[in-house]
Amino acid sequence: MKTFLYPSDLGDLRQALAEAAEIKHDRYKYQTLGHNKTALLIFFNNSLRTRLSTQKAALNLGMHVIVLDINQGAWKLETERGVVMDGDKSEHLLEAIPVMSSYCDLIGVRTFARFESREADYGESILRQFIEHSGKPVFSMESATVHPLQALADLITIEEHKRTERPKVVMTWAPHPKALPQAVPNSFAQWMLAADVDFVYTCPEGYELDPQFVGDMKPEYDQSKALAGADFVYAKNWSCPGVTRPADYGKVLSKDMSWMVDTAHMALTNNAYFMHCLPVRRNMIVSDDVIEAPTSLVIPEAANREISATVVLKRLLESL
């Protein structure tokens, strides 16, 4: 494995899962695998359970591990072609890559949506112009469109407290102040479809994802409808795709707060679990007695952040 970005990257999930539950059964198994081997973490954005966890996993793993906050202490990158750089960008993203991969084995890059153009974030420029030029294994620790990582620790999660073979999993938007990306959305529904699960996504009008992620999937427009029966749920805003409305890419078509999840809306489920990637604003993503309840698995879940880490690292350290 050179890339890690879907979940075709990771092949048969089954074996994945199954590698998973090995690792966390022992979780430093294959700790002489990364010896003598680095690991740099570059993040364009802010970052808590993504940094920590991938930092432990690659100890797990018996890596070094280089962290560089690209805000916080590095020279401002500019990272598009053919600009004449006579601002405060200092160096350009195509001499910094090569630099980078000269001291490390594998690298891994987390980068949002910039929401100034669909077409430039969907083409993920940041996260392409590494793989393409580092010579080096790449991960995304996030970007502008996926989030395997935290994909990958929710179907784990999933699989550890599932109740029936084929549970159903809904993800429900819910209400945010502010506009946030589809990565954690888009991945979560790739990665759903490609599993054993009852997969609904559920959302208003306008904030239907990108078919290549979803492939030729509607939403639920009606929520409760979504819900009856789940087994799981999954709740995350997300902004404006711009599928079916592309001026509107990136913005907040509604704030309606009768989405948030309550303890109303988990009545309409099978006593379902409640999912979420963090962090999260209660009440308004969801009620604090809905987080709070003993069916919520969002701590589980982001603990389960450094098994999934740990399981791409090995996989990519394999390759080199």
Ligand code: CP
Second form
Amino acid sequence: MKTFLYPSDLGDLRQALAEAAEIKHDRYKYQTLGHNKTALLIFFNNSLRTRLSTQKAALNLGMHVIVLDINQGAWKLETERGVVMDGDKSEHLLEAIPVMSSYCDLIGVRTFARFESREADYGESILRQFIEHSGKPVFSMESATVHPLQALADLITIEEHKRTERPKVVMTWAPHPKALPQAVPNSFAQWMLAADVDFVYTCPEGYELDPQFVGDMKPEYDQSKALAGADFVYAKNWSCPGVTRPADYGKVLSKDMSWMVDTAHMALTNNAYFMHCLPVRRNMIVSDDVIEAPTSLVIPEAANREISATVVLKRLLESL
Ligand code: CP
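Next block, the form predicted together with ligand CP, ref. the form predicted alone:
To see the whole picture, the full complex is given below, headed by that same chain.
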């Protein structure tokens, strides 16, 4: 595996889940695989879980780790070719990438959607430059359109808690005060559609996800109807993906608080587990009592980020 963005990069998901279970049972099983190998983790944006879990995963595999926060201590980077660099950006990504890659064996990149251009975001313009110019395996630590380490952790968590062979998994849009990217819902939908679950997503009109991730699947606009009989409820906010309303790409179209997941919503389900990738705004996305209930999986889900990252780094190391 030379890149990690999509479920297809891992191949057979059942095999990947078996590897995850093996690693969870003994997370140091492959501790010699990364001997004298270095992972470089590059953050253009903030992180708690991805930063810590990916470092821990690299340590599980015996790797060295270098973490670089681009906006805190590094030179400000220009990312567009052809720009006259007479502003505050001292270095171009096209020099920075080969320099950074000369110090490591694997590169993880966190680079969120900028909402300046849908074309640039959906073309993964920054991550693609790393893939093209680094000469090293590159994995997304949440890039403009995908968050595959999160989606794999979510899938592992569902596999561990499912009560039926093919559970009903419902992703529901929920309100948020600021415009958030579509990376988490895109990946969650894409991974659920590739897994052995019945997947439904629900959102207000205008929030339809890109066909690249959901194929021809349409959302259920009636949230109550979608939640009926759910075994897992995955809450997430996202801004307008610009599929049905291109001019509104990246905008907040609704702050309808009736979409917040509370006990009344959960009462519609099959005693569903509640999931969210975190960080979460309480009493915007989810009520206190739902996130604090015994059926809330947000902490085990976050803990599984270490397992998903260990599976992915193991696969990348095996390709060197
Ligand atoms: N879920 C997630 O990726 O968390 P961080 O943004 O804190 O890394």
